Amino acid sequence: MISKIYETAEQALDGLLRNGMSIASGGFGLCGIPETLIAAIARSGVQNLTVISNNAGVDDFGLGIMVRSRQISRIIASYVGENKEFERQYLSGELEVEFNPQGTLAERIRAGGAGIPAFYTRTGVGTILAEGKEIRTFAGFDHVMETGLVADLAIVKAWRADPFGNLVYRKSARNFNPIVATCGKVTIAEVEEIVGPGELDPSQIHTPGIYVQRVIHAACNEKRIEQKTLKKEAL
């Protein structure tokens, strides 16, 4: 048996990081984000990154750490409304941003992982999102062409893994992680629990190990809540 388990995030990232590379990161908001790997990439000091992610974290957590340290020069995302430093850099022209409708972003990532170079969608037709893109008509409706996304490195967060890299996600932390795991030339998963061979129910595996090259035990499982609203107690 060849184990894919690495002792630390730094060991798993060894030989993979370089300036100007692209990184796809799983998660939705702060749910299911690869906290340990993001922190290790930030500590590495790698620069001029293109990041593919649903969002950009918050100012002091998740991808927001690398936004603050100006390690990200371009981001392909869907929602970035919780990050003030991101907003400042974008409005001042320091950060290049490619916004995508959330479903389009998900399909671009999925297509890249499936080896599909491009696809057509009605979403965005007639808006600035379609400017400069090919438009074709199908069944009487205009569609805009969107390209698949492939990253040099994909990082994801899972609940459980076995030594072969098979992954199981837990509840809403599943989100973008399964498709991001497929779109990287190399994929690293950080997980809360590592189990032995045969301990995962094959019918419950969300990401087959063929997509995952390296696995680490997550050192950070903070699981922050982005916004917490409490109901006022009745008088």
Contents of the next structure:
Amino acid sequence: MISKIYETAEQALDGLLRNGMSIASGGFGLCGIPETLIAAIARSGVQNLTVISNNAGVDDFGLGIMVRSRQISRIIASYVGENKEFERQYLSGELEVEFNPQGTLAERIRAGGAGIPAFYTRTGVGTILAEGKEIRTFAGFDHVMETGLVADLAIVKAWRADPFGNLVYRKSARNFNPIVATCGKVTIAEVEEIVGPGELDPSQIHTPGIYVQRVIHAACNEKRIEQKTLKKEAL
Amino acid sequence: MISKIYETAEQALDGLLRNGMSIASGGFGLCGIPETLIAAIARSGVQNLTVISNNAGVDDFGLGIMVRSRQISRIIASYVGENKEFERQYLSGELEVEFNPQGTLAERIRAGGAGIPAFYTRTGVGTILAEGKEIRTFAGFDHVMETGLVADLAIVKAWRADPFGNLVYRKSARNFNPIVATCGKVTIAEVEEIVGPGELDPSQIHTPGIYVQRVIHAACNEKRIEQKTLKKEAL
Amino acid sequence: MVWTRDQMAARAARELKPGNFVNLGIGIPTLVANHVPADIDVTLHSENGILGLGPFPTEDEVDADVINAGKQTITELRRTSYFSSADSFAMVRGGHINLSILGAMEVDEEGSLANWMVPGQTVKGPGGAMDLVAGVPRIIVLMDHVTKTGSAKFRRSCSLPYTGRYVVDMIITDLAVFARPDRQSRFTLMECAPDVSVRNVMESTQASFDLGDYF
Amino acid sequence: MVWTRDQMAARAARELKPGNFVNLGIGIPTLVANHVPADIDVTLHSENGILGLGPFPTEDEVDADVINAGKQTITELRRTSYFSSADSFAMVRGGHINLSILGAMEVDEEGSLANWMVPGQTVKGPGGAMDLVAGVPRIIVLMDHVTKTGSAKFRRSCSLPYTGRYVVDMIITDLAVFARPDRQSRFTLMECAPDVSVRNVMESTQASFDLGDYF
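Show the form predicted in complex with its partner chain, please, because up to now only the form predicted on its own has appeared in this conversation.
Full complex below, order starting with the chain above.
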């Protein structure tokens, strides 16, 4: 049996980083982001990255760290609020942003992983996000053609992994992670818990190990909350 | 709380069957097929059906029952061996068959459920199954355009359901069931076990209840095995 | 007397039908959850991958892995299921969510809406709004009738970049309710807030609309 | 002396690399599983939605819900995962399965193959074969060198309807092994069975091929 477990983020990233590469990251807002791997990639100093991620983190956390260190030259995302330095680089033209409707972004990532180069959707038709894209009518409605996305490296956060790289996500921290795991030429998962072979129920694995080449135990597990909202009675 | 549980297959099918309709069925071979619902639809005598299913059952079991009773006029499938009456009707022109590569069929069903009218795949390019379909080049390779599939009614077999229609499948009986559940205007699930509200782990639900309108306890649960193959030592 | 935000949300809640799966946008639409009648069983969807959103948590219940699309902490219900973003938007795009209630900057008389960017201001991105308006069969907009500077938000045509074209079925503002039976029809004024006259509504509206039998 | 089916399977098993995810077709390819070297850790894929196929069960272990794509009863391993048919073929189409070993009726010198229908005979359908040959980056064909009636199966061009075009990387028959470095190249004869001469192979082959340095 070959174990996919690596000791540290640096070891798991060894040999995989190069300037100009594309990196897809799981997570929604700050929920379910691969905190440890993002921090390690930021420390590596790799430059000129194209990042595929629903969001761009906040100023001092998540992908925001790599924005601040100016390692990202282009981002394919759906929503990038909550990040002042991002905004500054975007407005000054230092950072190129390709906006996608969130569901189109999710489907593009899934398509990339599933070997589908393009598909049609009604989402975005008649908006500036469909400009320059092919429009085609199916069943009387205009649809826009969107293309699959793949990345040189995919990084995801899961709850549990076994040595085969089988992953289980926790609650709504699943979000983009399962599809991002499929779109990488190499995929690294950081997890809260590593379990032994056979400890995951085969019917309950969210990401089969075929998609995961390397696994680390998450060293950072801050799980910062963006909007802590409490029951009125509890305030 | 609205419970989606119906007492019998007949009650669950009430008002849904009409001649000429399309029905999508889950299952692979005889594994994970909705035995109870197939038998009830056969008994109903509904005619001239278009069936979407990976296979067509065997002569006396699964969809083979509806083939024998000549209720199916057209089937969209990937593999229809193991069925002599099917073969006879097919060769005599009584039964129209649209063959799909298995993965293309699976993706067409998923696409139909996911609001994607068409997608491109390399599968089938250069074969007679791509004849008459649009061919388009992406990244230097020819791809064929395939369309999404939806059905008037979808029937699936699951292991467990709760009253909200959340489903969990058992082992390789999952196969086409989760995608078939998404492609029906109405979807009925038959299950081996009905559990109470909150008894399914929210992170471990394979088909969220949004896709399932009606649920019955499976009355037939024969689970016939096509190729019982044993360890050599055990023969 | 114009409707308060809670009254607008309560009016929108009357559009919910038993068994509906509903996506609520950020802002006033979020308030709709507080006004669901006890006898109407609805399931709330959040585009980050949840069906069955529960109420906000107590301090003890807070879980960083249980958030809604507005990144707010929420709780689970007995019906809750989690799934990936691709599966979440398959539900949206595939027309499985029955109703979406969302905010807007502008809606035009053809039911096109704008709610994601103002040229010259920082663009944050569309998030899931374009997917929702394109995929959900029934779209209700909850918005103030006029902007803070007093200009009409229900307009002849949108001045801001579209989120989606010909997609709005009903508009609920602090002054009035407009609806149409299908997306080819014109909007009809259905209700006005107490002591708000048809004339008041017309003066604050740039779009043309029909008057219902009621008026 | 020609190779037996088990010897062909053993030869194919030598192509497996540690960590490979492999799909084995029905028939001779199934035998490859019996010949995987102990130090080569491979994971078998079945297109009905399984990674990590275990051996056939004992009578007590038989489970109707644990079958492979050939509808044979099998068992689970500690690494096993189950998933839907859509997810299974996402792996195939997306190029995540490293190697597929399958049978064929005919292969032509461009590496196109036919293995799903014979005109005039009953058509059972392609199953997953077209998906596998189109999606898996390395395709090995295991087949008899000639048909039961003695005609060549490795041909100038296929006479039967194609399963896929330009997709085969290696052919292992009872007489010989042919391979090519990429899908634009011609096939080269790499090995012959014991006491089978190059002339024997040429006489039983309709396709043109190169002779390796070995010959």
